[in-house]
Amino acid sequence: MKGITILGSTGSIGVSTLDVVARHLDRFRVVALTARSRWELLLAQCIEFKPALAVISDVAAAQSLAAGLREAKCPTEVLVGEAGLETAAILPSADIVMAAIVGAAGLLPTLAAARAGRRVLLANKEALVMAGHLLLDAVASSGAELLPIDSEHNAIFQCLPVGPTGRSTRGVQRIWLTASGGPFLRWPSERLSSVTPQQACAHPRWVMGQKISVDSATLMNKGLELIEASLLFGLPVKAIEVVVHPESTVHSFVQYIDGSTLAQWGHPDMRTPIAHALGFPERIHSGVESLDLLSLGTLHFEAPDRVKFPCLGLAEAAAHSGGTTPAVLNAANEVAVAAFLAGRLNFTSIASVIEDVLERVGMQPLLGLEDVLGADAFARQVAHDRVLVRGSVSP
């Protein structure tokens, strides 16, 4: 039996996770689960599940666990705070990890997770995005496993070759992202500075969280996803191309030079690449149905509007730069996304803001984690910076 830590319990991809953790009883139990702040269903997946280990980062959040895993006579250790992730993400007894943090938040567990050599599962794209080779060198040097989860990438890595050492690019001539184009894709361009949150939250085929449904509406979602693919394939930004794919149910194509294209097709619901990567390389049930391929009906695909959504261009650009200038554009993001679901930015000047922060911050080598970290946080002081220059001006 694997044990399993889910760093990210209480949102939508570890309510997922622990869903189909729960078909599956007799081949996985719960050791640690992770939250921000939401105490109330952290306590439920507690006294569900029973794990050794809750963290949580609210120190007033944390004593209302406390209390109510008391009254429940559950026996779940509480710890608080980014020591309490690292416990969580390096516990003997946790053979596999989801890395379900949203942001930068997630880091530094996901890389501890990776050093101590357990299987990760990778949904936050951050940790990749930012720290680059070195969480891949983590990755290889402890003997972890990395697995992606995004539904995208784990559609790449389903459709790439075994080779003798694991998944091969060999013979692959270029990959395509499918994005949904978000809830924008058919509005001009003059209506999207008066989106508001709720609007952008409300994604056309996937539930997510806020913060990755507004990346999804601007496409910044798809630019981190490029940059992500580029570093788990090993292939260069150019070989990667993105492709707007409405119905959401093609996650991504790999073309190979003999003419085959390769597609991994499925329902729009997390739990099928998560399913995926609990088991692998078996496959297990998801609680995901198949697909009836007869009333599909007609499939379409376009090129992305890079002009209406100029943040999948600010991510590509960003990828071709390296360095640091990955974990500038995150941060700017995170920064920008969160002031707009504050209503202190409208929606069209996040991708003002995030290019500002970008013209401002130069980019340095990725030497170490200190240069990450710094970077992050130099430009999160930036772009706060640029949201109340931005935030003044009338769309």
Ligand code: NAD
Contents of the next structure:
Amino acid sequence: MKGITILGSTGSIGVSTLDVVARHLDRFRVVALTARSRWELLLAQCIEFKPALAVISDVAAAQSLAAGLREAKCPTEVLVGEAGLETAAILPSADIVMAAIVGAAGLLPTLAAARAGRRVLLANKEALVMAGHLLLDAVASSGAELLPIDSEHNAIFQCLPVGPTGRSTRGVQRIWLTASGGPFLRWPSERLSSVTPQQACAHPRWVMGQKISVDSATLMNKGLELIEASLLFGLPVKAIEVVVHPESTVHSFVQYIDGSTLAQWGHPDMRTPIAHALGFPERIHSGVESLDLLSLGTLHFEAPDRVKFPCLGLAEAAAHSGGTTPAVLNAANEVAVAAFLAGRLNFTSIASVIEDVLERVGMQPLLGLEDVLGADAFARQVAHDRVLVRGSVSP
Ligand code: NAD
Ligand code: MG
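Please give the corresponding structure for the form predicted together with the named molecule, as opposed to the form predicted alone shown earlier.
Whole complex next, starting from this chain.
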């Protein structure tokens, strides 16, 4: 029986993870769940899965959660705030930690789980983009395992052979990250400034949290994934290509020097990569049907439009720059996306704010966690200023 902590259990990935876990209660036992503020859903999850610990960031929500647990006679202990997240991440009974908090808030608990030698299922790509080799070094020195949940990276992992320390990229010429293209793939550029948060969050293929949905619409998600792939698989950025594949059934490709191209294929449903990483190296049921090849029809592949979606190029430049620049890119993006979702910034100004911040905040070497946290804090401050300057004219 493996104990599992889910950081961010009330989100899209968290809920999908519990769906898979519920199919395998003979293998997995939920030991801790965490959420920011949605205490009603967290309460229902606690009553169903009976974890030893529940962590919630919001103080008022914590009181409601504790009262609900008492009433239901559920013995789950409640902790509040950031320290609670780290406690959940390193619980001795947690063999597996699903890192599914969105954004920079996931960095410290993910790093804590890596340092504690857990099997870390990495959905929270922002943590890796920010901390880069610090997170990978923590995994290597503690003997932890890092298994990618992002569908593209999980696909690549599945297409790579086993090497002495995980997956090997010997003989790999190139990888292709597939991108759905987002909801505005066919929109003319002139219309993009009038995009509303609701339109940006209505992803054509995947059901996801708001922040990653906006990132998918700007193609920043693919930019973050390019940095993530380069780090996870130790490949230079120039060996990673992005291809738009609107049907979103091929989750990525690996090409070898002998002319072979391998791909992982399936319905766009995150329960497949989640089940893959939970059971690895065994295959377990995910609740997702296999593809019916006879009804798939034609699949399309095209180049991304880097002019219409400048965030992809900004992320590529940040990847080349290295050091703290990916952390700066990530922080600027988080601030700009939050401002867009709050109606304070136009969709097209997201990229402008990020560009402004990258111009103003220089690259520093990334030697320790304090460099990451310092770059993140400074970039957020500059980004808030730039949001005010570029602030929204409503569409
Ligand atoms: P979501 O917004 O649906 O859920 C986020 C979770 O994190 C929630 O449980 C929320 O309570 C928690 N959270 C948010 N802010 C927090 C904070 N400050 N402190 C503590 N907890 C906080 O997001 P999601 O779509 O599930 O995505 C989660 C992560 O997985 C993201 O990094 C995303 O990029 C990645 N990811 C998601 C998908 C997907 O299909 N949803 C696919 C690939 C990767
Ligand atoms: Mg992805």
